[in-house]
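Quick heads-up: it's one chain on its own, the form predicted alone, in structure tokens.
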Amino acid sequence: MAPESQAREQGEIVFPSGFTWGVATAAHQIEGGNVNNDWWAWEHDPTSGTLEPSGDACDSFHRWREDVQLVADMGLGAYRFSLEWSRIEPAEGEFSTAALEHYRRMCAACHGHGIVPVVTFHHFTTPRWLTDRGGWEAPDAPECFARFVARATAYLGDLIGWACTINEPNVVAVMGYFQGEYPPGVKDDFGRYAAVNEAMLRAHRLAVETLRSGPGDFPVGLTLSMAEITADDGGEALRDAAEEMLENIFLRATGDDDFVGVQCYTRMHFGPDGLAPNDPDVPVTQMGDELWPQAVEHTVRRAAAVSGRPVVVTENGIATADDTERIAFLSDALRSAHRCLAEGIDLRGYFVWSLMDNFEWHLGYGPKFGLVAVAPGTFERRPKPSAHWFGEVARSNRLPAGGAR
């Protein structure tokens, strides 16, 4: 009997040959000391509502070799991390060769371990020199971003495995220009919010063109925050409007991109008056979100249908202090992902958020998403049982019977 047939008989779920298994991080959330970007300024503004500053974070700017080794020890095939724009271009038009060399060494180390470096060019943070003159509302912001992408790609493009242009542009816009919880803290300004959406769409298209014209040959796409958006009684029109503004306009803009990255965590409800409360019968995570791992299949299906592109789950995970709960969540999420594969959807990989517990933006260090714990003060990395479990799944390319063990 063939191994895959035997595995199915035993209740195991087998993933396709070549399926990519990875973990994700972001520069500002793990590096520490990113003093030249808008988030550093925002988190130190006592009126911003951010619970605590990022400080040294996980000290990953210095301890990145340990982080790559953690990925290798789990047996994963890919590591998604971001470039900190404000380190590479600390002043307008002034580029740091030392910073570029730092990220080149990271890419090279990944290759040395057989790990695909998945490089994100913008993960929420923007240099202060640009935010000082309007940030994403500056008329030339997309061109500034494309210039940064060109310089970075010229230096390390030959080592890039995959490229993600912008991480969750929909979150940058809605949280910064509508809900006011991210910089620059604008609330309920639909006109500015829509304009920033358009600027980020243009920046993405310019970045794709730039990446494809530089050195290297790698898949290019964007990553989008998605949720299972549902309508309570009377909420159908607002649900449809939310899907359009939060997701569809970005999915349709993927054009001839090589993939779309889906980043999904939960379910959202819309009623006749707007965003509605969670279902009281569903447990919540440390983020206050519904614990809803089956959001994976809903979002992957929608992304594939609207964009027509291959899909990668570039982020999925749970904020919890209970690692047994994390393993159960990831197991259910992977079963959800596998149902998409069984339907013939071109789903090419799955990345857990996150490699390690880190700075979760306005919520500080409270939410624990990591497969690896980081000791405050010493920065000692301590893999949790979920790290060993996920590594076993990745190495075997299958989910064991029962999912979690």
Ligand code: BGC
Given for the second form:
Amino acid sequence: MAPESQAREQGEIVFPSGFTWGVATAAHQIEGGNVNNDWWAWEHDPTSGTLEPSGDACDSFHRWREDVQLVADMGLGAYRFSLEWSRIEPAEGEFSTAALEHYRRMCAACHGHGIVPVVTFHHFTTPRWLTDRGGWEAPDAPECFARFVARATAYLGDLIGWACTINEPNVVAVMGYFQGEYPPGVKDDFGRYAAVNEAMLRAHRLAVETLRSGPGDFPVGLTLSMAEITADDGGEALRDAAEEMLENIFLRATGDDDFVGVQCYTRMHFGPDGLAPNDPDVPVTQMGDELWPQAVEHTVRRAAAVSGRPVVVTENGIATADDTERIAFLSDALRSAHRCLAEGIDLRGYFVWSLMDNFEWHLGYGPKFGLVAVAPGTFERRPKPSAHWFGEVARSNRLPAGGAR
Ligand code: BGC
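With the form predicted alone done, generate the form predicted in complex with this ligand in the same format.
Okay, now the whole complex, with that chain kicking things off.
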């Protein structure tokens, strides 16, 4: 980059008034004791390759008040969390009022602090009663999901701030039926992978209808995992195919949704033989991903162009043990997001993944994505410097000159 534009890039930037600042979590990654879903079974299957079980996680099922308080202390406007379907519907057709009441109290506490509760209805975990009869491959899985959404919305709808139907359906299908690292651990089965993609898209459309016809009046959208997908020499056709299967089919299915959630972490390369190695000159995160904060602008632009919907960055962050690196990453990511705003893209908000260090699925507790550390054993929450830094950015609605560097 030319020195002149670098200087310009590092100036103070101001976000539009009303821009939403938030943090995100997911039930299974923080609640603990979610014994009744497919992930719990998977974590305890010695053949799954999952490094450790979720166990008590951050004990957020009990400590959620502290978590909402952390969000309030940072001065953020929104908290994105998910409902655990297997707690709300522990057996098919049997709904727990106590579990619904739990999430109702969480939503109410958010409102009490002036925080918008952004509720995700499915974040990777599925009740065991459904996976026992095929999970997302069961012919009526989308209807089962819609029935759960209807019951949950009837109970919570008046308090929901925004709704995300399904978190990253594109990851559920690819990791569960292609890579085999998420349940049900199927590898390279293109037919089953494509069928699950379709089932989840049908579930999304049914959920949107259900949410719009229930109590409350809130924006509804889908959240997608997106990457800056690039082509090395000769990799153009595969890059285009990957974009189509991994992202475009979902982006085009957003219909008249109120927003599309972009969740972006890194860049990927495709060569003539498929997925190619990282650029050796780019450092990697604890996930082994390229440290590539500017993926934000690429993915937001693509999401807006292909879907035609307003965009919210519903997850962005870095797995690192070095909090200074986190601040630098977030600072660069926000500059990247701001370039989209400057181009006139309708970008409505930005959520850091994650509020706190948590259970990173098959990788266990190693990767540290949190703005807040959680002490093992005591569950004590300890905000890191990045929590204070991000709170200041959110409260002032601006990123100071020079960012974090
Ligand atoms: C998921 C989160 C996950 C994060 C970091 C997203 O794909 O929604 O559950 O922890 O990425 O890997």
